[in-house]
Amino acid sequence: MSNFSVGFRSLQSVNVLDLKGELDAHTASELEAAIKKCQDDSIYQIVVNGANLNYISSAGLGVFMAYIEDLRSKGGDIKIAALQPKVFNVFDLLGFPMLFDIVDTEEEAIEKFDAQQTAE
């Protein structure tokens, strides 16, 4: 049994996927399906919030790797927030952030899609 979802929130032009619980090989279908229902939806501006995300495999990070070009082949992006300092450190040792804009909170997330579209 599952204990990962993925909840949905629109604010403004982007999307927020709320993360819950453990993204691994069994969990990581769902996180590629949310990315690809905003994908579908034409929203191309991702906040994950990693707030109540427990842990990360090494599946759950290739679902992030195997999105970013094409979110930002059409000007979106993915932008990772509030995740857990553990989880956080397995983004960390694999050089992710270097990747992705990896922020506090939801909201600082938020305020650099905000600062792209001003500086566009």
Second form
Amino acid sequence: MSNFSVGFRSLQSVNVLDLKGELDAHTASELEAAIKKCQDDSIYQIVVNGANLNYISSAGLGVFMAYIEDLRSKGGDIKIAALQPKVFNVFDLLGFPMLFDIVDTEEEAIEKFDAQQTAE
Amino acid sequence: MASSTYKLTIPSSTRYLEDVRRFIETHTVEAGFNTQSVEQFKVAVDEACTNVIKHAYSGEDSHELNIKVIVDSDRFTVCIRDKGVAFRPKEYNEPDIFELAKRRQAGGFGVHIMRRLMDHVEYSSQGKVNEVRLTKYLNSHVKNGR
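In place of the form predicted on its own, output the structure of the form predicted in complex with its partner chain.
Next comes the full complex, and the chain you just saw is listed first.
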């Protein structure tokens, strides 16, 4: 049985994905399915809450890489929040903070979306 | 101190990566590595095994990976052996995440991660057997100044 799960929460136009467990080459397809589902529902503003994500390998990072441009081209984004330091370290190794908004809290991530919409 | 060796064999399927990480965690903790180094070993060995499963064996789950941990007085080495298609490190280009994102590419940075996290990464092939050796030296990574 996989020790990874994705929970969905809808907050107005933003979808929050609660990641739990360990994200590796075996479980990455579950994250991919979750992001695809958001796209299918025409929700392009995604906040990933990593508070309960205990592990990530490059296969997990790859899912974010594969979808970020499509979401941004639709006016959306993936903002990543509340990562544990050991998980953030893996994002940081590849320079992900240059490509993604990675913030301390879910509230901050949602505020960034709100600020973007106000500016538009 | 004589070296100690521990072995784990898994089928070539990503469903066993979790078992590999538990195995690595057990032995790196036992060797006295700090929490950060334990995590680094788990990620680096996971990346090496994932590459073997996906590339050397093209995702076929009917093969095996042999993982061996060697604990010496000054270093901790993990050897991963397979009998699939050999990896050619000279043909590997360092990833550019902006370029990969543009191409919607989901992979290609496992080797980069291994090299960043380990003190030494070495690939070799003898006959049909390929091996990657991941090494970290104990001096700068142990807790309690062991």
